Amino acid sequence: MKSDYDIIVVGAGPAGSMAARFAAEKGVSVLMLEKDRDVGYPVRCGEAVSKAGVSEFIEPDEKWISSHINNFALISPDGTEATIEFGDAGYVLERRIFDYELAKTAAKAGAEILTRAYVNGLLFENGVVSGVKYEYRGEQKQLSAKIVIAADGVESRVGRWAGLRTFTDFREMECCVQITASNINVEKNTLYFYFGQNVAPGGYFWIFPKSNNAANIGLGVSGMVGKKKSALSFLNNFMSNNFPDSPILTSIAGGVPSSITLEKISGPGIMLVGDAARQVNPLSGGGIASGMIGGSIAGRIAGEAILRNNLSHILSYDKEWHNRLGKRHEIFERIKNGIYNFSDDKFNKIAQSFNSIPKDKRTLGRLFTTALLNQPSLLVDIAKVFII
């Protein structure tokens, strides 16, 4: 390894790998550091993603596709199921394999990758980030870089060390828990979303089918709800009532940012991508595709900054992200606030009303229009996302 690089990326998730790849494609020197021993492990994700979201960056491959999805089913508190057919809409992934393949695209572009490298500090020169400190095989080391890209997750210590405000109020965090269970008898091409006070107040419950009769089953509730009753208790109740004899293969828990992008996602020598920048869709909590988009923008701009010998160019990243997805996420945030606090009776009426629409005319836009029929200001937001 060299002692200095043009760009160092901290974290080898989808956002980090795209940042490393798109920077390396500019012909600059890039190193990606991953604290775990394997890229893609452990998996902390529901693993559902749109086909368009991944196809922009990697050719779909059956080795990392667990299920092909073309239906969404929304189940109201009284059990009414409203289904939307999307065609070939998305996948449930095998994230261990998927993340590994994304990292390989970064390596193919010329990025170096080092695992088991735990970044525990930053280097500064005249107040500007100039590299990283890290522990590797029990030894403390450091590397210089012109730009550091933080892809180190929602807690983003790297961003905080650089002086960016990465704090998220607990009211804007979803308390999430998920298991992967076997012997789950659901349609393999359908994502299931449950709503209601008994399953996921202030959020939603999901079943995402995987191969071999397995499924990711979990929920996210608002931080306010999580303070009073744990997400795990809602999950345990659901499993007891619906799948009492299904073996549990894995379990994970953690916080998911359910907010708009951080106010600043770049600064002198530093850029934030993915969860670290809060590039998660605040309505769905999904962050794979949006993180990849954020990473690709950051990586390209960082590479351009090196080639132009103009490091201040990275400050254009905030605006470019905002124009690509940030504005849309702000709309999703307003729609979320209009939906997730509905009463059970309201959810029941929405499902019943939606089922009265012919199947060939059911769209996600129509669903949100049905849900927010008496909230004109939010109908304008829906038009901006789904119609205009």
Given for the second form:
Amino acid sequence: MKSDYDIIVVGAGPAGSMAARFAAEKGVSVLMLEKDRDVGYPVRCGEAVSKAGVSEFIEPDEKWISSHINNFALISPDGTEATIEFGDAGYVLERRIFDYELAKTAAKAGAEILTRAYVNGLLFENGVVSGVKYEYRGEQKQLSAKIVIAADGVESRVGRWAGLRTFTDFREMECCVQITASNINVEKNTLYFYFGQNVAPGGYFWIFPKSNNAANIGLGVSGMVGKKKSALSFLNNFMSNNFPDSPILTSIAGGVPSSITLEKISGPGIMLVGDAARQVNPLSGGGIASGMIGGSIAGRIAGEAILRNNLSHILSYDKEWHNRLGKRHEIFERIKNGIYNFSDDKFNKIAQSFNSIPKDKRTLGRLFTTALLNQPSLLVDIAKVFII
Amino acid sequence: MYRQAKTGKLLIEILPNKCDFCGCCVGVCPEDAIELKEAEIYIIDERCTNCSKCIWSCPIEVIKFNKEGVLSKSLA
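For comparison with the form predicted alone, produce the structure of the form predicted together with its partner chain.
After this comes the whole thing, all chains and molecules, with the earlier chain placed first.
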């Protein structure tokens, strides 16, 4: 291990690994630090991802695919199930293996990796970020770097130490709990989404099937809802009503910063990626694919900046991210605000009218069209999604 | 209404044996007042303003308001 690097990445999730990999591919020196003992563990995620989202970065491999998805089922408060078939749409992952494999691709590209390294401060030189302070096995240490890439997740603090405004408004934080339960009899190829005031007000409740009859079951509610009733009590209600005696294999909590991307995701010597930058699809709460895209852009630009000996090049990252996905997320955010404010009655009506469409003609577009009849003001935003 | 001076009485308590270390509270804290390591969490009382946003965002109800005041581990 060296004492200074061109680039230090903080956090070894999907976004951090892609940042490390794409930077290392430029031939510059890269170190990725992870606070936990293991890359990929603990998992804090529903683990569903679109096929297109991952295959851009890694060859699909059965060892990290828990199930193949080609159906979405949206369940309205009165139990009406609206099902949409897709082709080969996506996967439910084994994140602990998936993250591990992604980190290996970074290592293969030449990045160094160190786990159990908890970053607790930044170094500055003339007001510019110039390295990190970290704790490693009880010892306080430091390392210099020309660029620090913060991929430290929903609990990100690195960005704020660098002077960027990064904390999430509690109303935009989707506070989630999830269990992986066994003996859950649902269709293996279907993601189930439940809506309504009783299951997950202002968010959704999910059942994502995994191999061997297990499933990830969880929900997210905003901090605004959490003020009155926690995500955990919603989950406990659902489980005692629907699967009272299922064996529970894992039980986790987590947060999704369900907002648009931060206004600034780069600054002198610093770049933010993944959840730390709020690169999350605000409609679905999905952040794996968009975090990897953000990480890959940041890593490449950081590598280029080092090679060109022009560190201000990293400031072009904001714009490139915005054009690639950021502006799309802004539209999703407006759609989310429309949809998640629907009353139970409106969800029921949408599901019923959607089901009157012949099965082979039910598409996500049709679903939105149906939703539109109930909320015409969403039209403009939805039109934009299909245009961009 | 609960806000007090930053060095004043800390009224928020993270129940350490029940925490899942998920980071929701850290993400919403406007004051950067929560330290979260792999499996260790505490409130930095020199920064906390008792604003309670961490309590509302905790998915598993392990952050509590304690009007009696709590002892905290603070910055060294």
